[in-house]
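In structure tokens, one chain follows: the form predicted alone.
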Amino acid sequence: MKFFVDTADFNEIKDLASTGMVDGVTTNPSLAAKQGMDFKELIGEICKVVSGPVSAEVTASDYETMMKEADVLRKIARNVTIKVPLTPDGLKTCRALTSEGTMVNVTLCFTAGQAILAAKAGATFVSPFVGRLDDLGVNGMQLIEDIVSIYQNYDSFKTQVLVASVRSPQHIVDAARIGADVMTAPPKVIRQLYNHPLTASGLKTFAEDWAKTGQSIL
């Protein structure tokens, strides 16, 4: 499963990329607004650090303006993925862009039916929001399981399932178990995967035992 990092914080992306943990980046207008810099410049800087797909979301809601915004964004770098909402105009934009060879991430997916529409429109990625469904008392990971199962039935569906609105390491593990293609999570959640009390206590014991020997490798 590919790891995308869900942030527009350039320093966070650069730090995680150095660990090999970043296969791509997802951003949205809310995340970008927090950085206080020109959006196009920000996407360009991120694309210099990450060679994988970098999602840049359009802000328009109508087809004609979405296409104009997408034309600007995809010229920033070859790995820019245009992010569009799962609406009729968004899917129309998706179809037009994919026919021209542009990667498209269809976002704000909350049902398996919507995911089918995204695949029919030729989306590169579809982003179901598991955390937001969980907030409503709906099992978000069940939606991922349903979409993965449906997509596997049809060789013509090439859309990758990108698990979004990830809130915890368990979401990441569940996504991998189900067989999702990609997950995107905030840096904090990705780093939580490192943490376990037995790892910390084991390392402490090793360090103490080594100190008792009075040796140094250097």
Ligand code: E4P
The other form holds:
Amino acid sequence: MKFFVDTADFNEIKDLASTGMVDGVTTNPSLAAKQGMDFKELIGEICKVVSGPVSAEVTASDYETMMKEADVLRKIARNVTIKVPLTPDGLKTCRALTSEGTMVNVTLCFTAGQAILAAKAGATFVSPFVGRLDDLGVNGMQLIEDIVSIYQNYDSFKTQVLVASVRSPQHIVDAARIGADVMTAPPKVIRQLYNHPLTASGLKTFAEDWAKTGQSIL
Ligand code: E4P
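Having displayed the form predicted alone, please output the structure of the form predicted in complex with the named molecule.
In what comes next, the whole complex appears, and the chain from above leads the way.
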């Protein structure tokens, strides 16, 4: 399972990238707005520290303008992935871009039917938002299960399921159990994955016992 980090915070991305766990980055206009920095410059900086797909979202809602924006964004670096919304114009843009060899992430997917459309449009990734569905009392992970099983029925569907709106380590484990290709999570949630009280207390005991030996490996 690939791990993408869902943030536009360059320092966070740099820090997590140094762990070797980051396979890509997803940003969105809300995350970018928090940075108070030129968006194109920010994407360029992120692409210097992460070699995998870096999603940069178009902000227009019509096909012609989305294509113009995508053209600017994809010139920033070879790993820029254009993020488009799951709308008729977004999917038309997706089809045009992927046929030109540009990676596309179709975002704001909330139903299996929408995910079928994204696959038919040749999306590289489809982003179903599990957390936002959970917030409405709908089981977001059930959607992931449905999409993964539907895509498995068709060899022609090459779209990778990118689990988005991840809110907890349990979401990541559930997505992996289902067999989702990718998950994108905020830095905080990725860091939470490392933690267990027994790891911390076990480490403390090992350190104390080792100190009693008076030895040093180096
Ligand atoms: C995905 O690409 C989105 O940026 C993101 O996962 C949205 O998450 P949120 O629902 O926590 O805003």
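Take the two forms, superpose them, and find the largest set of C-alpha atoms that agree within 1.5 Å; that set is the rigid core. Residues that one form lacks are left out of the comparison. Positions refer to the first chain, counted from 1. A quick note: this is a predicted structure, and the numbers were derived from the prediction, not measured.
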{"query": "Structural rearrangement between these two forms, runs of 3 or more with C-alpha shift of 2 angstroms or more, core superposed", "finding": "215-218"}
